[in-house]
Amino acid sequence: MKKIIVTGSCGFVGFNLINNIDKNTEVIGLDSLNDAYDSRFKELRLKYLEKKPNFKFHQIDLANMDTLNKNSHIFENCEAVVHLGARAGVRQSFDDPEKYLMDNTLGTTNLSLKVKEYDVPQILIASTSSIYGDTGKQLAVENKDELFNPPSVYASTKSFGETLAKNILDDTSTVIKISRFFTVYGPFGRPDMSILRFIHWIASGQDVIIYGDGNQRRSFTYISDIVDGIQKLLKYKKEGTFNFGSNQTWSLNEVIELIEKHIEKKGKIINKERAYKDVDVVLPSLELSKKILNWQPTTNIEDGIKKTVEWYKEYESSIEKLNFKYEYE
């Protein structure tokens, strides 16, 4: 049986990816279950993953090399590592940069050293659109538009992680691939990101807080499209960096209107001061993803929000008491 390791297995993307992996593939899930957002979301996801017969879970902090060394056996005969484990969030990264440096940079460094030690054939590292900053009317192009001085602590730690992994695995047989995600949303999403937070606030009759006028735009990308991109990248045999995002943008105000439509309820909108270093527009170039991987998003925003609202209604009783705090990617 083929074996892969997925870090961040109880996170939003990791959970959805594992749920779509062939049952004939053994999946080793690694996650620290940290408190970057309400950890009960991760525990809920883990509860479902543990029902899968081909899934085995290890609670491991990648920044702790001693713990990784004690569990080195998991890397034996591993065909691929999908590194989704990270501490996400732009605003919080300014409040606690040490945690972001440990989880994103040191964690990626330690993992890369293990991949090198066990000669794992490939590693896929999930990165972020945040390293491009505000793209304005331009498209963010891989290997061209990365900022020399990334616009946040979060973006910096992710960028450093990419660079260190490439240096550690240089001149080895391991193929390293980078995927840059653009504002992912959907079922079992992160409670600190806008769409799920807005759905919860509108459905529960709470104030819908927007930091700014709501005209800031994002390349909202539905989770199934991201999973499809990861699976295609795993099959690709060469190194490369690829954007996975929507080729359209929507404002927060437009998203709220769609949520109101599908919940059939108006939100109580409250506008507050714009968040620190919040960007106006982030839009990816998808030229490489389309040309090389034959990938492009297929879920439009209306269908994606409808599916997410339907999921929320089904699981509302399980998550209504959980913490939906503020943060934008």
Ligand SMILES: NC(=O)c1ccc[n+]([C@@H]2O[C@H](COP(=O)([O-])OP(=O)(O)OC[C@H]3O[C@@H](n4cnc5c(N)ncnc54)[C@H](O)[C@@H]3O)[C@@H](O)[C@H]2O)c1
The other form holds:
Amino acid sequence: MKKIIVTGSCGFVGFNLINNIDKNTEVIGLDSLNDAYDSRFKELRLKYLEKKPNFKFHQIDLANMDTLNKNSHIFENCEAVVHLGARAGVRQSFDDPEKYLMDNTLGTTNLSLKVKEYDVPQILIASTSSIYGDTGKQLAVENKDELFNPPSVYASTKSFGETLAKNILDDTSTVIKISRFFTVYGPFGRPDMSILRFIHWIASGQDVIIYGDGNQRRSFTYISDIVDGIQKLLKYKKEGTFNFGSNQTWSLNEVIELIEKHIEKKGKIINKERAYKDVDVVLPSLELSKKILNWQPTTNIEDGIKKTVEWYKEYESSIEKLNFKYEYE
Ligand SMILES: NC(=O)c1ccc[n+]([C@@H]2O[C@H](COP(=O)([O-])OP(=O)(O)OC[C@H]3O[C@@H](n4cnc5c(N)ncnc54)[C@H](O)[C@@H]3O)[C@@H](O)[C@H]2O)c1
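Show the form predicted together with the named molecule, please, the one above being the form predicted alone.
Now the complete complex, all chains and molecules, led by this one.
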């Protein structure tokens, strides 16, 4: 049986990835279950994951090398590490830079050292469109690394994490793959991200708060396309950095209209002051992902929002009392 480690296993992407991994692969999930957002969302996801016979969970903080050392055995005969564990979110990163540095930079460093010690054949590191900043009319192109000037603490720690992993694993046989995701949404999503908050606020009749005029545009990407991208990247034999996003952008206002249509209810919109360092538009180049991995997004936003609303309605009773606090991505 193949064995892989997924960090951030109880997060949004980790949960959806593990749910799609076949029964013949042993999956070791690592997560600190931190409080970056209501950790009951993570417990809810863990509850479902623990029903899978091929899944084992370890509550581990990657920033703590002692704990990682005590659990070293999990790296034995591991074929791949999928590193999704991170503290995400642009705005909050300015309030608490130290936590971002610990989770995203030290966490990635410690994990890379373990990967090196156990000669793990490959590590896939999740990174973010946030490191490109505002792309304006240009496309975010993966290999223009020299142009990077990460515009937030979050983006800096993620970008530094990419570099540190490459430094630590340089001259080893481990193949490093970087996947940069663009604003992901879908079932079991993060309650601090815009789409799930908007759905919750509209469905529950609460004010829908938009920071700014709602014309800022994102390359919203449905979770199953992200999972497909990770799986294709795991099969790819070489190193590389790839964008996984949509080839189109939508404004927050357009997204709200779609949500209103599927919930069949109008939201009470309240516009507030634009968030610090919020960018206008982020659009990826998908050339490399298409050409090399044969990957492209297949879920259009209409279907993606419809499925997310359907999921919300099904799970409403489990999530209605949980916190949907503000974050911006
Ligand atoms: N969701 C998006 O739109 C998006 C966009 C770009 C990049 N990403 C990246 O994708 C990855 C997954 O994001 P997500 O949306 O699932 O976020 P998430 O917050 O839902 O999941 C991340 C998980 O990592 C865990 N974690 C954080 N620090 C840890 C540590 N030190 N040790 C162990 N576990 C730790 C958290 O408890 C959480 O469960 C992250 O690396 C994020 O930076 C996400």
